[in-house]
Each structure stands twice: as structure tokens, then as C-alpha cells.
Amino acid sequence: MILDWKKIAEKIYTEIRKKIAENEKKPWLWVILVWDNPASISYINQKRKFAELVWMNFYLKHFEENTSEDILMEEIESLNNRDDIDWFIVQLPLPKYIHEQRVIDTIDPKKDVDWFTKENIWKLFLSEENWLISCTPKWIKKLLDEYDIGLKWKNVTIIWKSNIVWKPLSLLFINHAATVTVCDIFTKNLDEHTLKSDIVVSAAWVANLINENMIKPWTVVIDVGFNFVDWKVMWDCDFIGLEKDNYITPVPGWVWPMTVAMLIENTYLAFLNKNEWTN
């Protein structure tokens, strides 16, 4: 069974667009970009497209690649101190000469709609879930909810250890009574973990890391990572082998529709919270 995240994303956009259209004041999504990384530019274009689709204002501050970390930090501090800017994001990844976590933690947690700052992830650690959760974990949970896939008593394996995915996602799943195992590509006998799992989330960015021999029937397989092999997109999970007897996210496809939808929803909810709207 295919878990169609695009259909869910479209539903979210339709609902938010309707609510924003009913109000004169429109929320803003502010984005800071450093350098001309093609993937980042493509990602930002998606954010602009869907922000404008739901009648949300969008502003991009684009710095050249040789911009110093000090200048970037000054810009963030400026946005932190501006009363007319309520939330913003810094597009990741940053150039290697910039310390990514230091930049993230410069963002005022109250203006962090990506939910990447240490203070906001710490809230998730303490089970203080509210209307904001970092976008990738949020869309994975939303996807499971839409298909009535509960987490209670489920065995979950998360593969890889990025701050954006595995830490907040593992905390989110633990908060909902799942038993979570975190692995990476160096884990010995990875299949021993995946074969015991009801849900497998792979964000390792290693082509065909997971195959049908590593997954028991009717496992939920959520594939976040991909790689290029001979200029062809190859995903972490062997879709052809896994599609028949499992619940799996679609290939070809990409996680952008749901990730961007969660960012748009976070921005809308932050705006809603500040302005004390009523639904």
C-alpha cells in the first residue's frame, strides 16, 4: 500500500488557504539563504510556491557564498530584534566554513518555525509538545495519523543520526509510547533490528540500503533519503521489492511536499497563536 503524502499535503494547503483567505492580515515566511546550492534554491522555490499558494507572504534574504559567519549572525540578531518579524528560518545546509548549530542557536526560539534550536528540541525531550514540531518528524507523524497507524506498543527502527530527523523523531515516537531503536549504516546486523520492527524510517542517504529480506510483511516503511547512482535517483529502500506486502512511501517522489507543508503549517500556527485567531 502506498502512503500518499502528496494527497495529504494538498489537503493541508487547501485548509490553510481557506483560513488565511478569510482574514485581512496575512502571515509572512522569512527565509535566509547563504550561497547558491542548487538543492537549497530548488527547496526554497518550493517554499515560495506553496507559501504564495495559501496567500502567505514570502521574503528571501539571499547572501552570497563568501558571506562571513559574523555577517550572517548579525542578520539573524537583527531579525530577532525586529518587532515586525515574528518568525524566520535559515535554509540548511550552510557552507562548510559556517558553524551550522551555532547559527541555528542564534535564532530566537520564539521565532524558530523550523523548530531546530536546542531550546525547542529540549521541549520535545521533556514531552512539551505543542503546535510546533520540527518539520520532518512532524510530517512523518502526520502521515501515520492520516492512515490510522498508531505508535503505541510499536517497534520502530530509525536509521541515521542527523539532528534534523532522528533526535526529534525518536523523541516524538517515544512520547507516543513506541519502542524506538536508532541505527546507522555502521550498525552490525542491521536486519536484526529492521526485521523486528513494525515501522522503519530510513534517512541514511545510501542507495538500496533496505531490501525485502530485511523487512517483515506489512511493515510501515518511510523512506526519507536518496542518492545518485549513475545519474539515477536511488532511494534508501528498494521500492520494487518492498511495495507489494508493505505500507511504503512512494517512489519516484520526494519528501518536499510534506516537509514544506509542515513548514507552512508551522508558520500559519505561529501566526494564529500570536494573533489569537479563532477557527
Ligand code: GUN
Second form
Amino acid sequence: MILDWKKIAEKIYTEIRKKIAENEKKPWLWVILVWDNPASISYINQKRKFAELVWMNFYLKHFEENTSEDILMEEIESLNNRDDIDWFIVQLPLPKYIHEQRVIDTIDPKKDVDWFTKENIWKLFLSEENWLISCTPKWIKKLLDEYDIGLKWKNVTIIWKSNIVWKPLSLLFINHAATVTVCDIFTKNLDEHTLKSDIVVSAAWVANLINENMIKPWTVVIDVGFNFVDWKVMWDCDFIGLEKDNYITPVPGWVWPMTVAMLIENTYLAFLNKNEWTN
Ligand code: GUN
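Having gone through the form predicted alone, I am curious about the other one (the form predicted together with guanine (GUN)); can you provide its structure?
Zooming out: every chain and molecule, the one shown earlier first.
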């Protein structure tokens, strides 16, 4: 059975669009981009498209590839200090010569609508969940909620451990009483973990890492892996083998629609709750 996140994203846009249309003041989404990475450009085009669809204002500050970290930091400081800008994001990945976490942590946490700064991630660690959490963990939880898939009593395997997405997801699941195993691409006998799991999330970016022999029937399989093999796009999970007796996220389509929908929702919620957030 397919977990249809496009339908959920459409529902979110319809609701937000209706609410913003009724409001005279419109929220802004500010994006900083360094470099012309094609994946980031198309991500940003999606952000612009859906921001405009729901009547949000969109502004892109685009720096060229060799922009120094200092110039980028200056721009962030200036946005932090501007009263007319409530929040903004820095599109990732940044070029290799820029220290990504140092840049992220320059963002004022109250303007961090991506929820990537140390201070905001720390809130998840302390179980202080609020209406904003970072976009990828947020859509995964939302997808499960929409299909009435609870986390209590569940064994979950998450394959990967990045600081801004997968560690926060493991914290979110732990906060909701799941039993969480976080694996690496170096985990020995991965199937020993996945076979015990009710939910498997793979972001290892290893083509066909998970197949039908590695999970029990009616496992929830969330595939966030994207791989190029011989010029062909392949996913972490063998969709054909897994589709029949499991709950699985669709391919192709990947995660963009939901991640973008969550950014739009976060921006809208930040707009609605501005006073609560900034005080
Ligand atoms: N690059 C890929 N996903 C994201 C995201 O959710 N936020 C930002 N800022 N950059 C990204």
C-alpha cells in the first residue's frame, strides 16, 4: 500500500492558501542561496512555486559560487538585525569551503524557520516540542499521523544519522515512545535490525539497500535515499519487491513535495505565532 504524501501536501496547501487569502498581511519566505547547484536550484524553484501558490511573498538572495563565508555571515547578521524580516533559510548544501554548521548557527534561532540551529535542535533533545520542527522529521511524523500509524510500542530503524535531519528524527520518535535503532551504512547485519522493525526509514543513499527479505510483512517503509547508478535513478528500497505487502512511500517523486510543504507550513505557523515565537 502506498503512503500518498502528495495528497497530504495538496491538503496542506489548500488550507494555508485559503487562510492567507483571507488575511491582508502576507507572510514572507526569504531564502539565501550560495552557488548554482542544480539540485538546490530546483529545490528553490519548488519553494518559490508553492510559496506563490499559497499567496506568500518569496525573496531569493543568490550569491555566486566563490562568495566567502564572511560575506555570507554578514548577510545573515544583517537579516538577523532587520525588524522587517521575521525568518529566513539558508539553502543547503553550501559549497565545501564553507563551514555549514557555523553558518547555520549564525542564524538567529527565532528566525530559523528550518529549525536547523543548535538551539532549536536542542529543544527536541529536551522534549520541548512545539509547533515548529525541521521539515523532514516533521513530514515523516505527519505522514504517519495521517495514516493513523502510532509510534508507541513500535520498533523503528532509522538508517542514517545526519545532525539536522536524522538525529532530530530519532529524537522526535523517542519523544513519542518509539523504540529507536539508529544504523549506519557500516552496521553489521542490518537485516537483524530491520526484520524486528515496524517502521524502517532509509536515508543511507545506497541503491536497493532494503529488499523484501529484510523486513517483515506490513512494515512501514519510508524511502528517502536517492542514488544515481549508471545514469539511472535508484532508491534505497526495492520498491517493486516491497510495494505489495507493506506500507511504502512512492517513487519516483522523492521527498521534495512533503519537505517543501512543511517549510510552507512552518513559515505560515511562524507568521501566525510571531509574537509567541519571538518573545
Ligand atoms: N536542502 C535540502 N533540504 C533542505 C531543507 O529542508 N532546508 C534547507 N535550508 N536546505 C535544504
